[in-house]
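Just the one chain here, the form predicted alone, laid out as structure tokens.
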Amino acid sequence: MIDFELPPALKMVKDFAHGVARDTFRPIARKYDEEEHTTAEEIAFMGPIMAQRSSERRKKPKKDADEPKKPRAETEDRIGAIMSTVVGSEEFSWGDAGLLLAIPGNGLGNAAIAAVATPEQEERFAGKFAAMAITEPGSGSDSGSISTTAVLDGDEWVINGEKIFVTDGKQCDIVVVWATVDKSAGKAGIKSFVVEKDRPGVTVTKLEHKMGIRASDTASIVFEDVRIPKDNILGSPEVKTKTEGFKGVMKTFDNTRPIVGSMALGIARAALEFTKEKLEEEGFQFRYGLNKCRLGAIEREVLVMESELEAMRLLIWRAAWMGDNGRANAMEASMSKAKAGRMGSEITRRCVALLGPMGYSREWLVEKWARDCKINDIYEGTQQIQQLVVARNLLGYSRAQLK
């Protein structure tokens, strides 16, 4: 039979993350929503914890990310870094998603390093707060069309280009930069590189003022003749011209999209739990096990939204489990993010509506959760991109056949 209970190890992750979200994140959520671009000193204690988690992961043997992983047998069930992260991210985001992204050592670039770095690189960049730079002024959802270049000059790569919407671009120590080593090869020539922020030629040119997740800074960064060591190219030092090289880079998304989905899940859950609590204070009751025709309109709507949260969670867990157990999960990762991004935004908006003027008021956090949740339907690939990925996988179509 199917068991939906978390094992003890993940239960510990869940309980710890929820405790931090409840006692640390939630009380300061409004403060850093209003004080955008201010570093949250209250969460600095999480840095060593992230470093410890990274250290434990590095002790496990790892293959070259460009090489396909051997799937585990159906009877095997490994609880790995992706599942642990999605469980923790849901709880942290229940407290505040922006503060989750601002935790030192918990950047999107850290996920990229975990996905495609060699053991030596993981050791070398351990303890660093890593941002991930993909989007450019002329290249958004189509990651394969980026124009930032990396040219090998002796024992160094020379990086040139501009990246925008870099999450934690101001606060980070290092940046995982996507760049092309051969424009004529198209996306096959794209690789990811680790660039230290203090290298000459790295300039943070702008900080965005955003609708949501304001506790996490979003920056524009220019790279002008930035020199980095040859072995700062993530994964194998060999520059491959076949599409397998780009697949190794794109593996980052298969790991991070379920995490983004879990953030939407946590925010939507926070909004719905709060809304339900306030409605119960006003005398509303929520009865389970009845035919929906016997339920009141608001009662039925809340129960439907609760079922949507469960559907989001199961899709996310499925994609995370597949990734941890060496199974191709590109379609499932996109499905989980598409579902969670869309429904998370819908649920938070409905919570604002159900609470009326007080839902729209800044006295409660519901309006903030509605603002925070929307980004999860945009970054790491928009809703439309996720639908394309799912459709291509289901239909067996190539990128040229289905755009």
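Positions refer to the first chain, counted from 1. Small disclaimer: the values here were computed from a predicted structure and weren't measured. Rigid core (definition): largest C-alpha set, two forms, superposition within 1.5 Å. Compared with the form predicted in complex with a further copy of the same chain:
- For Lys292, the Cα coordinates differ by 2 angstroms or more between the two forms after the core has been superposed.
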Contents of the next structure:
Amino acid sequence: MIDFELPPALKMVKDFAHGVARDTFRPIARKYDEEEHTTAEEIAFMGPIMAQRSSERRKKPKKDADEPKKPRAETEDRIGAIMSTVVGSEEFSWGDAGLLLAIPGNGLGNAAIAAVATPEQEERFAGKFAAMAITEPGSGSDSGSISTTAVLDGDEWVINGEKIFVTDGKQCDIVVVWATVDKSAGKAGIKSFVVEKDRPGVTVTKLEHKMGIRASDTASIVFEDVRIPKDNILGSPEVKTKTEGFKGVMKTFDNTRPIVGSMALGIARAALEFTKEKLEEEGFQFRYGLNKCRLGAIEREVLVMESELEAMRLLIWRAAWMGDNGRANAMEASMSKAKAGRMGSEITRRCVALLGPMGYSREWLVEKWARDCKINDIYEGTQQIQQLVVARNLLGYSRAQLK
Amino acid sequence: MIDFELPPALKMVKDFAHGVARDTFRPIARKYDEEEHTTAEEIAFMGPIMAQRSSERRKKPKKDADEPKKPRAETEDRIGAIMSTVVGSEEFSWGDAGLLLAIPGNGLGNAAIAAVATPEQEERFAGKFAAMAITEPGSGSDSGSISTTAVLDGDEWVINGEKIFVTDGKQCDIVVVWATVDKSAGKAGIKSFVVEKDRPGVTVTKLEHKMGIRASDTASIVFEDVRIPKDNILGSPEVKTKTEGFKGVMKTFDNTRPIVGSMALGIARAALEFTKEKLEEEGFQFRYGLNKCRLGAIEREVLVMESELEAMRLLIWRAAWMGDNGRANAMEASMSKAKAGRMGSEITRRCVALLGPMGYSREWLVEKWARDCKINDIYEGTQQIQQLVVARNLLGYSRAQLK
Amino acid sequence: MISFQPSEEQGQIIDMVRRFAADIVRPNARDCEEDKAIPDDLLAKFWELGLIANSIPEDCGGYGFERSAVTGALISEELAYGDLALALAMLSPTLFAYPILEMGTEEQKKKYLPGFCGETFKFATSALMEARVTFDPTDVKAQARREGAEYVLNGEKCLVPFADRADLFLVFAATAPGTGAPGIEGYIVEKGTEGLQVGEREKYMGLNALPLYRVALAECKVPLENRLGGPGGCDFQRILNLSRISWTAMATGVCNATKDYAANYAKERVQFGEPIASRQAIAFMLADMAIETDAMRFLAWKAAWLADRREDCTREAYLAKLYAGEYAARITDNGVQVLGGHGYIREHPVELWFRNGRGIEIIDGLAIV
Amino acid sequence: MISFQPSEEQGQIIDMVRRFAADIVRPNARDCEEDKAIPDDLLAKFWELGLIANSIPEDCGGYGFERSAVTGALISEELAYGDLALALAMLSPTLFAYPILEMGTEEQKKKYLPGFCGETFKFATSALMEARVTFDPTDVKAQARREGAEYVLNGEKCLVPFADRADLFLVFAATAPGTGAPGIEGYIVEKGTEGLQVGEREKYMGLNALPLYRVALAECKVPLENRLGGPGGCDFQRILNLSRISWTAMATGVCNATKDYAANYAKERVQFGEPIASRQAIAFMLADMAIETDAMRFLAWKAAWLADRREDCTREAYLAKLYAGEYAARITDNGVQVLGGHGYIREHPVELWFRNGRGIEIIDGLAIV
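I would like to compare: after the form predicted alone, may I see the structure of the form predicted in complex with a further copy of the same chain?
Now the full complex is given, and it begins with the chain already shown.
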């Protein structure tokens, strides 16, 4: 039944995350924005909490994503890991999105491992901070064109290549690396591998100076004849004729895209709440229900943004709910990120302008939120990539039919 | 020198057009919207005036469009036919765009003839109301794919094919028909021909029921073995290896697109002026210079629309000024139409909403202007076609490089 | 427990209304628009679905299922997917029946609701809007004053559906101007009451199938018991909220129809050797349509869900309609754009949806869940 | 006679400034931003162009060419094409010099203008903005009261460029609050005047190369003759208009730079086997950037042209800046978007232009034509 009430367990997640965001993240947000590439010791305590969470989650029986879709009326709604994560991420990002990304054990690599690892792998990599390495200097949106290689040599894979834009690449313990086992097989040859950072041949070559989310590092990593155990591969090593392997890898995105959306949501909400607060201090009101003839210019602007925030959240929740209930949600995940990425940028920029010189000043956090939020329209697939995914699904088009 | 003053001759054009728009067009605008497919006798007097105008223009020495571009400082500014037309069209459209299109002798075909006809042809077709027939049931934006044929048989061309969306197709005397003389030559084979409506084999098969500009008819015309004199072809009959012939035909658009833009401008200006007037009657003010904190919601909306109107006009004027001064202006013509087509729709729709139930009512003309204006974002190349032209020019890309 | 899944019962209703919209509503929409009239047999076919009687208690002659704003939103969307004007016409009896059902006194329910459970379409309506530029539904100029055992109504209303045929009118008027929503009450005016003057049929940009009238109230007297909710009055803000939810849901239907139609057209229309849907400019326009349509739907659901819980949803219903008004205008504009010249011709429904879509931001009332 | 063609002389100035922006401004922009400082030799190189002395009459030591707002807009755009912060820094002496030139008394001109015709960069500035959410330049809170032979200034200013090094300040204050533009006058305050307190350097989202300071005025006394324009005062609205024209022109430069950079990148960046510029989503974004940038430029020209004719251009300058603020934010956002992840990194200038672009809507003053 259509319902928008957070169940008690999720309320707890939300309250906990909000508390951390308010009491821990916000007070140090500016500091780590100014001191890029410094590890925030203040949030180290979150590592064990995150580890315990995911270990608890592991103990619960897992629903097989491939089980046949049940007819509508029979489906029992369940609230799972994705909904819990989007609710938490919104709150954490309300505090500081850069710090959220820097929470030990909360990397995108962890999400990838959680999504496709075997129980043995899950156990082995439990408690590790896992980054995700996909992008290469020559391949951005075109993940299928990567050139990092993995060659099986006896009982070990040998990894060679260069990855850029690795979020938490400096801070992490392990890296989930996308590499091809058979360049001639195209996308079908792409697999993901868990590489421990301390293996010989792994070098962090560069830390990016970024516009925002500066509390989290973004690294370039070179892999030079890095040898890892054979069973560090995630999923099957077999290269299938079609692109199933790659699709499996891409499937991670169906879960991470609503999460990125929720980060945009959390940042935009922070900006809008703060802006309203400051404007209310100046005597402005925000009234619901009036014809626009009777509204002030900025009152109306704020109301429109509130409606957009609600829209963002509902699209994100829908995608998360589908994912948790084992429904194919590639399209809906992209819809939520397309909307949230774009509107997050828009809302934060408008908030900067609404607060005038103070909005532009680094005395307040609004200008930072505008910088932080922009990344959500870019990483994990740009706005344009999300639109492609949505349009292809909508039209029933293949990649060849809609490039 | 950068200058925005209308020279006296253009002020006269403007004042004349505005007078006709106010005194003749506006009072009958609703009538011919309701009575679609009725010829507006009230504007018949405009025919001879238009004919005289273009005959006067013919007498003036023509500047050759192909003469080499002079260096910047040497160029002498001239105000020519295009600027005069865009200034006039804005005013006429302020009165009623449908009636403007229905002015005898003011068809797009007339513009095409004026652009490329020989002096002999100009003389022969002087005073005729010329429509333009390009689109076919299977070809909209893709003008290069038309299938109407022209075959030379002795001293005559034989035309066969079906054209749709012929503006003024019912009311006109002659039709400028795009047809191919050599299907295998692709675009290079496309030429335009002047077909007199009373030739045997010309049949108006259908009049469209349209959303707006209902004072002007839009017809389907079938050409069945229609024979016309050999010298009714516009331009050279030779099929060149490249697409020069087609480019010549397309060049007409460089002149007509700013004109379509000016029609959107005139309609949008009518809507905005009317809306301001009505809101002022209700006690609303529109003040220039205040921070948005101090503005009302609809006050700000109106100011933003005013800035857009100014932007539309300046882009149109620039394209017209370039055309009159013999500069290549395909990109700028498309820029002006892309902007005006889109913003015209946007402004008129907002005006409807600003006036509440009265804006939506057929008692006032605002709802009609919103219907009328939309066509300007579609005909003479849709928004998307304009964007393609702009982007290709900007990037230096061919049609193959940017589809 | 968060869920985006309609209940089994709602699923059945959706399926039924969807079929009805596809088989009956859509095929007749253009003719009704051009004829500026809806044949009675269409209304009768809708009546056979029993959707309104469903929500009316058994002791008032109905089937006694619980009325739900969420279910109402689902029905509104599916009907409007067929056609907005017909959806408004078919649901118009609820303009009178639902406020009575929710807020009427026992006497009012007993007296009026059985009329909505009969075999034939019941013409009943409400009058909220007024023909002025700055009209705001919480600031109506129509006034009601008490005079002895009667209320005396004065004012001018517009956009009153079926005023020519309605037996019952629910007229909204203020006891004093400028008191906002709390000062506005509903008054039941029966056909033929002195001072109730049905004026000319109105002409709008769209919605021409729906007969909309001006209605004047000139010293129109009704007994005290004709005030909606009796001495306690009604919760006008809630009526407005329920109306905004319905409008948002209907906007969703219009937008969804536009998206589907434009997407199918774009896949079939070949230009430059390929379907236009294979061009990013067109494909991304369609993607945006899908995104905004879904968002609009969920905003309606969220507000409706709050309304069903009897929580205040003034903010949510207002924001939903704000969103719907803006995006419905954009989406129906893009529907025409995708079809190009063909979209501008009255042959394709996008032309009609463009005109209908522009009413959504402007109009309040005219529908209720 | 309508023309979009700069004069021959303007063409030469454009060429010169364009070369300067390409050779000197752009290559140093990122370093200045990161170092939060502009080396004096850059300012010196700008000074050698003689652009400011050009406009100053010969009897005040300048070259005596006519000052024109149109020419000023052309210069503003070309410099900002190089970098906005450096453009603002280099042109900052005009914040003081141009109002004196236009509205100063003969004594003020004779006293102050020769200082702008020397061999070295003249540090002079103006103080208009104030650090509040609702700041409006026609509603400044800083006040001036007359006390005998002096004006006494009180208030707090922000965004004062080079306040640390400026010899001369033009401070805008109201004689009474709430009197709008007509009640605001400019006061010349020399460095070292008692009560003129240069506060902390400010930190903003962008424009970090430009040293911006808080400046407080605490019972700061200046002689009567230090009021801009003397007893008649100044035309503050015109100063504001000239500032808005300059901002719009500078926004045009930033947008044009973004468009060019993004277009070149898009042609070189290959994804899925083709340059991303060959995709409509990217190509059309670039087309829109070009359209809006050109529109912005012409809005600046139109207002400047009116200003040069001494016609009231309050409306045109306001609308131009309104347009520039909105579209500069959108275009610089899209500049980052075209570059994707690379646009988010401080290596590419679009990252900087994104941050600078967000100041345009907010800031008034800080530049003048």
